[in-house]
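There is one chain below, alone, in structure tokens, taken in the form predicted alone.
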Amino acid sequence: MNQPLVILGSSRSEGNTRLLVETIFKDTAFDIIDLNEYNIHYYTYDNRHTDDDFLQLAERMIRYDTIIFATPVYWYAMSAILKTFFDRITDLLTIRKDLGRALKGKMMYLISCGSDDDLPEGFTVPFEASATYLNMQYGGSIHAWVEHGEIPVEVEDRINVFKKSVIINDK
């Protein structure tokens, strides 16, 4: 698909991160996954897990040629509920390879919401190695934080700069 998925992995399904997405996306098509409203379990070697929400998120994942993961900074580090998904992408390299062979090529992005502008060092590192473990493009990251319910004036050249990025490469 042209337009974008957003995965959302925050605590907050209507929290910083939301409105920060919805401000990047306010005049784009885009859709949306919030991960508050699966089941997925934690990996595991021997794969117990497979009757849970997981495999049917990737098999919509990758009908779309843009995947954005949004995350708030939580302990310098992505959400857990966004780690936990991005484990279970083992699942894709074993049991259904099919899947993870059908990320290649595709776009990934982040976009991450803090309290402030002060991004970790490393933070992007799981991103980037995994979209090259997947073959993927990585087209890139936005880091912005929202004050008092709302994206500061200084946040809005960011988004600016992160759209036009992502819909030059939008295929």
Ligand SMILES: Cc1cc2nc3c(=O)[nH]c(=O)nc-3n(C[C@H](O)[C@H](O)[C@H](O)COP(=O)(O)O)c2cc1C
Second form
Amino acid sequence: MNQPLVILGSSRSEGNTRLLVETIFKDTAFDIIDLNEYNIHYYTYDNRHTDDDFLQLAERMIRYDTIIFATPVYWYAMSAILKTFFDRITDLLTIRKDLGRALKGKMMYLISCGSDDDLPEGFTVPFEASATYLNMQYGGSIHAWVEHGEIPVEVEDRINVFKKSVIINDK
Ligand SMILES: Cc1cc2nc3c(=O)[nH]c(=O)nc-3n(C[C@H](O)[C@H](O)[C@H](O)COP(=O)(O)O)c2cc1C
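Next, report the structure of the form predicted in complex with the ligand; the form predicted alone has already been given.
Every chain and every other molecule in the complex is listed next, the one we just looked at coming first.
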């Protein structure tokens, strides 16, 4: 599918990260998976959690050419719910290699939302390195924050730059 898929990993479905995502894509069609609405178990080495929602989400994810992970900054890192999703991608290298292989060539982007402009050093590394490992292309990231329930004006320029990079690469 041409329109981007946003995988939202915030602990609140209508929180700041969601607001940032909706501001970025306010004129653009996109689909969203809110991980809060699904039951995703921690990774286990015996891959025993085939009956939770992860594999059906992975099947949905591979239908898109552009996959955007959106996460708040929680304790200097991605949210636990998104990290759990990432850990489970290991299942796509073991019991569902077909799905893992299907990620090849897809674009990956990152949207992060913190309490200010300071993105912790190394925050983007798990995304960039995972994209490389999965033979995906890392298209870049945007970091922003919300003040009094609104996206600050100073973030608008970077939103426009990010939006263009996603849409151009999505063609
Ligand atoms: C558990 C927790 C940990 C947080 N840790 C950080 C942090 O390390 N750095 C930061 O800039 N903001 C931190 N924040 C603030 C959030 O990143 C910020 O409020 C963000 O906009 C929340 O997005 P959300 O509404 O989607 O959860 C933290 C918030 C929570 C709830």
